[in-house]
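Only one chain is given next, in structure tokens, and it is the form predicted alone.
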Amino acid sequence: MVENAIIGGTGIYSLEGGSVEETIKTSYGEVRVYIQNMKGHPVVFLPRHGAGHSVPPHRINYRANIKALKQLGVKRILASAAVGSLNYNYPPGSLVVLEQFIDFTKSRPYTFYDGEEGVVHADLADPYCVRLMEALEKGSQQTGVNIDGRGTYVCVEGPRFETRAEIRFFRSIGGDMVGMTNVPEVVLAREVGICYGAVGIITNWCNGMTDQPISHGEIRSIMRKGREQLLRLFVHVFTGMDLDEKCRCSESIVRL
């Protein structure tokens, strides 16, 4: 059993060091993962978009990914997310802990409960594990990785980027950042009782937030720096911190 997993988003496709590749068969399809030892602790790495960023956000097999991690015995997931900023307090280069989400996806399978087990609901009042959020913030102080705050993640279907009108709307309803992948990933983790925490790497301002055009060279530079910082923080949380304090992530299912 491997209790800790990292899901890498855009720009994070592998971990440093040697790893063992495994293909996990699930009822939703096969998933390729990489398991490696970090300071005496086994950690699973799962590249969300596949090797070489080959799978677009709306085609990711989220159910297979989470089911594979559950079958491996994973109890905790830390995930990265490349996002655009809706909040002038979070400029490009910021790292923001995801605290809430608003879902604007349209056509994704987003539950393991399709009626075979009756009517089942998941309580997502606090969708991200409170203990992991606290661990990320405490770990940032211990590692020197700067966390700029917490925020609300607006998830869109993709793969297109948003219009200026959509960005104005997302800001008006309290969004801090926009991305395309965190829902239904966080929902599915909660359904199977896995603690889930995530950090957004702010790569750019959203459309209409500034008059400057998006610089793809600057985004790549931010991603490289953000990748190094996040992986250092995630590894520290999993290998250097006590994560046994009880949370309620495994108690959120309501059966009617």
Ligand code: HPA
Given for the second form:
Amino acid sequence: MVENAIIGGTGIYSLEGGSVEETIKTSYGEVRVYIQNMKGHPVVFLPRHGAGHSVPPHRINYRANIKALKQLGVKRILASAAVGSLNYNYPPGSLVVLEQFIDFTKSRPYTFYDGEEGVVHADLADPYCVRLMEALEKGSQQTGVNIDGRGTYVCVEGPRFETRAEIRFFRSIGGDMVGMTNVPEVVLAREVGICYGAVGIITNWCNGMTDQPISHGEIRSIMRKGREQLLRLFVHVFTGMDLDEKCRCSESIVRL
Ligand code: HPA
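Give me the form predicted together with the ligand now, not the form predicted alone.
Let us now look at the entire complex, which starts with that chain.
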């Protein structure tokens, strides 16, 4: 059993050090994961977009990914998310803990509960594990990896970037950042009772926030810098902190 997992988003396709590659068969498809020993603790690494970023956000097999982690015995996930900023307090280069999400995805399989087990609702009032959010913030003080704050993540379907009007709207409803992958990933983790925490790496201003168009070069160069910081924080949380304090993530399923 491996209790801790890291899901790497854009720009994070591997962890430092040797790993054992495993293919996990699930009822939703096969998933390739990498089991690594980090300072004496086993951690599963799952690159969300596949090795080398071959799978676009709307084609990721989110259910297979989360099911595979559940089958491995995972209890906690820390995930990275490349995001555009809607908030002038979070310029490119900032690291922001995801605290809430607003879902604008359109066509993704987003639940494990399709009716076979009756009608099931997951409570997502607090979608991200409150204990993992606290651990990320405490870990940031202990490691010196700067976290700039918390925020609300707007999830869009992608793969296109947004129009200026969409960005004006997302700002007006309280969004702080926009990305394409955190929903349904965090929802599915909650459905199987896995604690899930995520940090957004702000890679660009969203369209219309400045006069500049979104630059892929800028996104890549910010990811290169943010990657090392974020992984250092994640490894510290999993190897250097006591994570046994109770939360409600595994108790939020309501069956009707
Ligand atoms: N919009 C949506 N997703 C993103 C962005 C963006 O501006 N930047 C990185 N992921």
